[in-house]
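A single chain comes next, written as structure tokens; it is the form predicted alone.
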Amino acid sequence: MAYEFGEKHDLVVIGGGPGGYEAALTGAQLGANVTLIERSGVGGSAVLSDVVPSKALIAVAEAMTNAAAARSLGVEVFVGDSDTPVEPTYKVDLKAVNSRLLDLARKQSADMTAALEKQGVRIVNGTGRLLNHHAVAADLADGEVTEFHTDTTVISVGAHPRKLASAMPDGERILTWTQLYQLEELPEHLIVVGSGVTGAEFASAFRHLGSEVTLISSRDRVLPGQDEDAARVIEEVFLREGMHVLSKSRAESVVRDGDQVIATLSDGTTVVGSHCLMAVGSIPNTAGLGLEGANVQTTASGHVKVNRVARTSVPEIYAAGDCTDFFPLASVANMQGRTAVYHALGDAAQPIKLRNVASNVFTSPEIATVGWSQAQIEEGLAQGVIYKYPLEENPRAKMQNITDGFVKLFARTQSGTVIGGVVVAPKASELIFPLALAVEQRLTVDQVANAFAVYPSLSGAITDAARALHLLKG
């Protein structure tokens, strides 16, 4: 059947995840009639097994650390009316963190299609396809067909894991990191295959929960693609709390063999662990979509490809999210999402300035960025200066015994104006904004600098860094 909205602006939403929701909250609210096309439920894959319920799982990993630490601040426990302190043992209920964490991600993706419904959205339960610019099928779970008509289309379907045919998951032993949380028992010896920010991030989480974890890298070093400082930060720490890191090391296949798994390395050594956790990129979800028919461009890898208001190749189609050629992460597939809405319905839409994206990998200590990046100022694609701030000289770092870390500020040569940086510290992904902030208005070092920071405070860093520059600008 066919179905069409009256004289408003008709707005289809293909995908229901960062990208795909904020297209259409944003077309509800400038008066659009929008319908939303999500086969799995509102929040897509970010939501329900990824985004969410990874950094949750990472705050179980990271109360754990910050329990078993603080005998070294002088806390001590004591078991009824002793009087002698004991050495306390903390062990994790994989099973019953998992359930908590799923039921927060069925809450979030709830609380989101309230948040739709509240403003009108029509969310229809099924999978959309492009039939021209102007028409998108969706295939519905009765096997129905409905078919709308539409004045702009937003493209927001995301991406799953690759899959390796020589590491094939099987959901019990060899995992993707969606199949992690229906496991009931911690592993006892988890091998992750991938040493990127997936990779890096559950293997620091699963470190800290118990698990005895070898982290698997074909690179040189861990994080490759971070901050060169801040990537041997994180390495120093996994090494020193009893994770083994293989790097230069290609696993060439996983098998499991009962209840184990045994990683083959390209040199023929082996590995064997209890699980395997394969983190080795992710493919879009835009294989039967019609982007062909629709004569919408793609890369080789199949990504969509988007300008900087998120438009595709055809004007009346836009694509947010994982799905694009962008940056992939949600905070830029919400800003996607709002800025195609914007420009479609002709309200004001900034440009995405990729170089103003904040980025933070969740290991612990975590790792933010924004800006330029040190190699490339060193590569003269930039003229700046930097200077790198010790975590372990700030006031408040000293009172919760915090040595990991540092901030590392840069600043263009003579002006002083920040144009990037970077923060290895715990909830280093609060600590970035204020840099952000920085680079997005093009601040000076000296006006943050003259911002006041609370003493004391992990923030006094930036402000110690902000002093720092003012003498070393030129």
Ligand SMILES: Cc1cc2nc3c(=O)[nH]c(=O)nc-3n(C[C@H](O)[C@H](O)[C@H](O)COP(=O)(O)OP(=O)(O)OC[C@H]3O[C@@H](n4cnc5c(N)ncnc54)[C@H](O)[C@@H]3O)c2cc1C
Second form
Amino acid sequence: MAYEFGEKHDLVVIGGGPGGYEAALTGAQLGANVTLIERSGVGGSAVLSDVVPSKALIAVAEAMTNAAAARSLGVEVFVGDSDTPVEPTYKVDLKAVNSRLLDLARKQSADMTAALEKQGVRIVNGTGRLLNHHAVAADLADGEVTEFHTDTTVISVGAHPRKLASAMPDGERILTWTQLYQLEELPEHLIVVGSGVTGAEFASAFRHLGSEVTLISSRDRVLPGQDEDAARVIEEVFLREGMHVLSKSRAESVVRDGDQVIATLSDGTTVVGSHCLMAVGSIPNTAGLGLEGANVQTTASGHVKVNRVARTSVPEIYAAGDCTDFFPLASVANMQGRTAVYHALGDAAQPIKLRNVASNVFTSPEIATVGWSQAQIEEGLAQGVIYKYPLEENPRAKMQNITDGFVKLFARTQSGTVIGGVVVAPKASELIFPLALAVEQRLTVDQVANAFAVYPSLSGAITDAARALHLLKG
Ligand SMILES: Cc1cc2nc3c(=O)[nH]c(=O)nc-3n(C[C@H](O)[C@H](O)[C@H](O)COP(=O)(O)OP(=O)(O)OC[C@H]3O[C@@H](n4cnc5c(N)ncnc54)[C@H](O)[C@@H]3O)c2cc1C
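I've shown you the form predicted alone. Could you give me the structure of the form predicted together with this ligand?
First the chain shown before, then all remaining chains and molecules of the complex.
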């Protein structure tokens, strides 16, 4: 069956994660006839299996840590009328926690579906594929195929966890991150293969929830893509908290043996745990999408090549999110989806500046970054001076007994324009925004220093660092 839409601009969006959702909503707001084809649930992996459940799980881990940390500030716990304080132990009911997380995800997906429907977006439950640059097909669950005319198509199909043949997830003890929420009991000993952002976040969370954790990293340090000082802080904290960190260790295989999993490393040693999380990257969901037939160019890894307004090599086809060769972040997917539709429909589209994207690693403490990195400045790719302010010197941090972390600021030599920064702190994700604003608006360190930070506050570390750079910038 083919739909006819008359005079209006027909916008077809394939995939309803943050990229596709935003594209569909923006299209409807701008008056297009919008059809969204989604095969599993609006909100996408971001809502159903990645961002929402993982950050909600991390919130539980934080609650456990805070409860335990209260002891170090002098909080005592008593039972009943007893005058003798007890040493409490905290346990997590993972079945109840997981049920809450999945419920939260389902509700958010339902809210997003309702928001799209309210704007008049037609939601089709099916698998979309390109027929050509003016036609898209949706394969429906009942075997029917529906075709849609399209003036503009936005592909936002996301990605799925990479699986290794030598460590195949079984969904019970060898798991991808999407399968973690089926666990009914806390893993006794979780082996995490991969020390990138996903591996490090889950290793940190499960350690705080009470699991023994072994983190296997093929590189010489955890979080290889992050600021070196920041990664060092996190690795030190991991070790102090009793995590086993195996660096320069490649897991050649992971197999199940009854109630155990055995990871064999490249040097032949083995690590035995109760569960294993494989966090070894993602593969874009671009196979079978009809990209080649429609002449949409992809990279060798299967990611769709896009420019800064999310346009592909075919003018009528745009792409957003993890299926593109941009940053795999929900915030970026969202921005690409909106920018694509603004551009296609003739609204003012701002090309996306990847350099200005703020990102965060939700370990404990968190690492938030924006702008140029120290490594790039040291390589001479950007001219800048660097200042690092240890958090333990900040009055609020002292009051809160925060000893790990820092604020690092990068400023352009002489002009003093803020070109980047790193925050390692509890809730660094909340502290990075003033730096993101400074980078985006090209504020100087003096302008940042002249803004009032609350006293006492962790954000005072940002104005202190900016003040120090007033003298250093040359
Ligand atoms: C564990 C984890 C934690 C993360 N945490 C964060 C975070 O804290 N902050 C952050 O910014 N990012 C985070 N990310 C990254 C974030 O999840 C992704 O960047 C985001 O999901 C990308 O959005 P998207 O729209 O491209 O794709 P997705 O969210 O993957 O959505 C794609 C949708 O397309 C659908 N689809 C696929 N193929 C088809 C087809 N042919 N037809 C119809 N539908 C199709 C899928 O069903 C899916 O619903 C995290 C990732 C992981 C793995």
